[in-house]
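Next up is one chain by itself, shown in structure tokens, the form predicted alone.
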Amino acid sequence: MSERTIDAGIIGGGPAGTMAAIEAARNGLETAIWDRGTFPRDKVCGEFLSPEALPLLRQVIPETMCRSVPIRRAEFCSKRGRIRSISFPEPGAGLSRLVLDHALWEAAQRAGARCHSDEAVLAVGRGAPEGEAAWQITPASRRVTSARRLIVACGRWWKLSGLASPAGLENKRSAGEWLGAKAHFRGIEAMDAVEIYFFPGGYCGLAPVEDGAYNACCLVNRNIARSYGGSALPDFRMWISKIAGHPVLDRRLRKAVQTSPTVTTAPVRPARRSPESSGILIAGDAAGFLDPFTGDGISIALHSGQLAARQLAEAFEGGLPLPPALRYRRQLSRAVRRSYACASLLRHMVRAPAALQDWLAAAIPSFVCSRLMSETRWRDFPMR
């Protein structure tokens, strides 16, 4: 069974499927979205929102942006103590994936997308030659809908039938040396700050959310997990506490107590990948995912989808020297080029010694340190 056509098919709904979704019904194209989950739904996410990504989401969703908890600078520890501290120019906000995904969603429903929860799409395919359809998209129901144009933004390693992906292109064993863990946390004294702590092969990060909740999610080594049974444990403060052995850390969260699961994604690489294939535009962690440190994932999604649909609308109304998908790619390039770069610079300090992480966090000074960080934000351009 198929439906009528429609402009724009959205697979994705994270921040960037959401956000392609919101930014193409406003641009009054017939829009529908699907995802895998039911919201609320929880991700493995530092869950910390960058000065550049709260304009947009205050646009969409403000109410929600009422719950967050601002928070002014960053915090980077090292194992044995040292402190870097860096104030931010404008403060950013702590929202947990729960709150901020649920709201999107409703959001891109009464943008006017169309939205389909709890259907995972299982094929996308070529339309007829001679139709005006170039994409046929076939969801769980089997109820195939025919889109002009497709966005696929569902996650780092999306997979769907008869689309080249990086799950079919990649070997998820040699992919990724990195586990990623997350739990939410009351009793932690609560800071303006999101704090880093580093040791060799890993970091955890704490951020405030709504609620007077926390936030505790890390990136850790796979062959350091390994030792310590693998995956993450039920009790995150345990397991990151042996793996660590962080004094600093351990501290701040000697009385807490864990409110959640324990969330876990595996495995994860920070890279750039395609933003593009056979016209299809490809947005959020799906064109390439940066290290979690530099704190401008999400605002990299949100802005991603957004400037995906935007292409897509502007070539609807005709008149475009370029293709989109190509327009899409150079823009999608000249945002975030120099974030990767400077990410790429950064993670050496992840993999070093106790002693040079330490060492490199009293040497280097504050104002490098500001530099560094704001050479991996998303940066605008006007549109051509």
Ligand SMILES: Cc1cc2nc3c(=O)[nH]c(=O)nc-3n(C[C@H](O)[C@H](O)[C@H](O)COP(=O)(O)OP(=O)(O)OC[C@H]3O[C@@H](n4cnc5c(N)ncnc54)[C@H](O)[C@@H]3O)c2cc1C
Given for the second form:
Amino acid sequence: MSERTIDAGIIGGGPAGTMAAIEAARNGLETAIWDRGTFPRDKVCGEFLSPEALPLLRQVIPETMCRSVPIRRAEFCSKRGRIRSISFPEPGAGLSRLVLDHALWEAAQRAGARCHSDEAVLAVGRGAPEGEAAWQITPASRRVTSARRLIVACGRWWKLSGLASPAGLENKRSAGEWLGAKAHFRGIEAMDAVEIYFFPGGYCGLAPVEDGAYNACCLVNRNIARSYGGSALPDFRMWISKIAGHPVLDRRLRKAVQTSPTVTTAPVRPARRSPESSGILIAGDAAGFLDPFTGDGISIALHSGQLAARQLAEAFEGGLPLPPALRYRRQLSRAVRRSYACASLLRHMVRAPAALQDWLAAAIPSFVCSRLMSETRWRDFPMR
Ligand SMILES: Cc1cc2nc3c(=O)[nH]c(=O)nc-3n(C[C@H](O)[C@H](O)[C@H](O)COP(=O)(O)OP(=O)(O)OC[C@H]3O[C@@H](n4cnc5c(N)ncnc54)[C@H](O)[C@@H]3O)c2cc1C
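Given the form predicted alone above, what does the protein look like in the form predicted together with the named molecule?
Below is the entire complex, every chain and molecule, led by the chain shown above.
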């Protein structure tokens, strides 16, 4: 069965997809969005919102943002002790993905987008060449929707007949190196910092989130993770304690009580990908995944989703010198080029052996570290 043609079809309801839906609907486009999950749903994430994400979020979900916790510093800690504290020029915030993604989904609904949760999109394909619709979207319900334009925001990987997932190809080549895991805790003494604990083979972040809870999220080399039980992790604290053997982290978690099930994701592999394929605009992690320790993935997802929808809205208004996909590719590339270059530099520090990490931390002045971190952030350029 085929419905009438809409202006913008958006696949994936994370920060990138919902932001695109909000922007498209606010610009008067008839918009629909699909997600395979049901909200609220959990997600492996450090749950640190970088300062660059906050103005956008305060605009679209102001009440929810009142629940977020300000985070003013990053504390880095090797197994030998605290090695570096960096104050942010502007505070970031902590908020769980359970709350954040649900609020964004509802905001997309309020903005006027048709929101289909619990409905995976199975296939996308070109509409009939003589018809006005460019794309046919086939979800699990088989109720086909025709859309003039398409934004894909399916995260790091997807299974979508008609659009190859670049992550699938990458992972086959390199068998993805990292496993991500997270759980929430209570009973951790509050700090206004995101804490990063390094150990050989990975790192674990601690960040305060809403309602007095703490999020612990780690990335661990998959071979090491496998030898400690793989991804079946009922007790996060015991698992990370065995893997990391990090005395300072153990002390921080000593009185903590786990309040949410451990969730895991693998493989995790930073990669820059194409933001466009045959005229489809690709946003968020689907267009490239920045190292999680930069804490800017959500911000980049939000901004790229908004940018993609703006390009479509402007194309509908007409009179643009370039097709929207080309304009989007150019704008996105300008906004994140430096992010990837600096993140790959920082990656070497994160993956260095413990002794070298300590030496680098002592040798590199704080202002250089904080400059490098700030260079990973989304950069706004005026539209042209
Ligand atoms: C371990 C780890 C820690 C991180 N920590 C942080 C942090 O502290 N701060 C930060 O800013 N970033 C962090 N990130 C990065 C951040 O999680 C991502 O950048 C962000 O989630 C990207 O948003 P997105 O909308 O592109 O994708 P996602 O949030 O992955 O959303 C994609 C959505 O698409 C849906 N979907 C997929 N396929 C289909 C389909 N076929 N049909 C319908 N729906 C589909 C999925 O259900 C999902 O809801 C971290 C990432 C990891 C792995």
